[in-house]
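Next up: a single chain in structure tokens, the form predicted on its own.
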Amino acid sequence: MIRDTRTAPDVNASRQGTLPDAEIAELLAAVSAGEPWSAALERLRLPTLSRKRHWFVNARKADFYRSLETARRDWALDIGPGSAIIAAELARDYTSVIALEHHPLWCRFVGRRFAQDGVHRAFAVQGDAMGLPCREGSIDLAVLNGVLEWIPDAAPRLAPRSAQLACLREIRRALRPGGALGIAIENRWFFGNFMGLSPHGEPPFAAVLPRRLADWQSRRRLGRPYRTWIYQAHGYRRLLAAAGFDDVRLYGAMPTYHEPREALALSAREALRPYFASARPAKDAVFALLGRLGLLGQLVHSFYISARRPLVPSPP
């Protein structure tokens, strides 16, 4: 079904996405000496990762994907597998989960938890998503949890969209016919983002802002260009749409899909409303105004997609 990508560590690879390098190292060295992965997380001084506890354990990350209905059960791909809390859990419902992850220390970790955990029916693959190690057709449900907005990073030369749009189609190549894609990710229309926020480190107001604006910005301020692009609901639709998917749908990830309660329909005004409370009498005004004209749903945090590969082929 898949080949094995497996490769002697490359001390040289890129950072695991925020993660620091010096930080999986020291972790990986504990767990391979017979720590566990937790007490190993509780004990070592490692300043990113241990603000990163529920990153690890929170199970309901995985929960809006498997809830994804598939025809069968037989093979899962998470790609960018995070702390492998998604793949573990996916690995209750399905015969083989693939957690492909990049990194090769990162991947020797994912493979050292499953085995620490007594996951048996999920293992680490080290990958590259632009080119997945799957034969096509053969995967029921594809998984990326806070991925797709890192993708331009694995494919430099190419613009950011073609990059994700390169990703989203290997991606349905290697799904059966109707096969499942479930994505989390942040939303280009946050309200926060219109206030400054910045969802991974870019120049204040870099995601609302025009794409060339926001590239100008980021090499003046950060010597680096804007590529970690996210969209709003509707672009979102246009990017899957273009990549050969379809019955494309779109949930709010309630509050954030980094810990997630609930994902809920754009549209349901009374359940999204608490989420948009606030103290400041002024503010609470104007989402109440918002969420009577129906548009809570185009400000959340991040969305929960589901799309499908096509049952029958596109025309050429």
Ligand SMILES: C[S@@+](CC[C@H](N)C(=O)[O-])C[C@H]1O[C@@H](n2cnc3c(N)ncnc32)[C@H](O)[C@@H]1O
Given for the second form:
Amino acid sequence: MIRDTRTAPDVNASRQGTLPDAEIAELLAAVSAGEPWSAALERLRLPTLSRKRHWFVNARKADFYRSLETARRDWALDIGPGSAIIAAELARDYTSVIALEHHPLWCRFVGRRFAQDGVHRAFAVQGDAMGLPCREGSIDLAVLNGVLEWIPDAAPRLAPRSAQLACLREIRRALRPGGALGIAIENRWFFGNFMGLSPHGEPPFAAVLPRRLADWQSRRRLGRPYRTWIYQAHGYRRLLAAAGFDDVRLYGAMPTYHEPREALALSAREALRPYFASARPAKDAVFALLGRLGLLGQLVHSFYISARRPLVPSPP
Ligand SMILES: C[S@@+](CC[C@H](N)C(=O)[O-])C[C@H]1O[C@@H](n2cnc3c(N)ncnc32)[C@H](O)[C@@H]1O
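Okay, that was the form predicted on its own. Show me the form predicted together with the named molecule next.
Starting with the chain above, the whole complex follows.
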């Protein structure tokens, strides 16, 4: 089932937006010395990771994936597990869970976390999403939670969309026919992006500018290309269809997939509206209007997406 896909970490691949390597190294050193990971996280007061405690412990991050039906519950694959809270939760439902992490420090942390927490059905494997260590048709559920946008960094020779497509096709290969893929990712049309927010440390407006302009701006201001591509709802549907998936469904991850409370249908006007309330009357009136037009679902911060490997292979 498992082959070793270890690769030397490359500089680009270790860029993870907001998670500094030095902090991961400090946390790992404490955990490797025998300190429980949770206590170490508390004690170390790491500038970024200590503020992200919810990222390590919020079991609700796994709810959407645990709700996806699969014919069997033998193998789950969490790609880019990071803190591994999702992989640990999936181990409640699946006989075996592969937590496939390409960052060597995170991978070691994940292994130690599973050991400390007694999560015996999940195991950490160092490898790259571009070449999964799994036989064709062997996986029941694959998860990409906050990872698809970083995939272009792992394949610098490919254009961002081509890298994401190649990764999705590789996941499709690994899934059983009828097996499920679950994704959480930002929405390009999140209303905040039109006001200058940048989801992954890019220059302001990069998400909503035409790609070429965003790339030019990023090279000029940050000295690196713009590769953390995200899409609006229709863009994700097209991407997954091009990768050979069917039964593609999108939901709003509310309020965000980082700290989710619920997954809502994009057409659920009434349920979406409270997430778009503003104390500023003018802004609130705009949200009310967008709600009446049924557009709020297009403007959510992030999506949960499910898709399936078709039961019947599509003609070549
Ligand atoms: C933003 S974090 C998300 C972590 C976790 N899924 C969560 O949501 O809590 C992205 C993770 O994906 C990993 N990653 C990025 N590119 C990867 C690749 N090509 N193969 C495997 N893991 C990758 C990073 O090292 C990091 O742990």
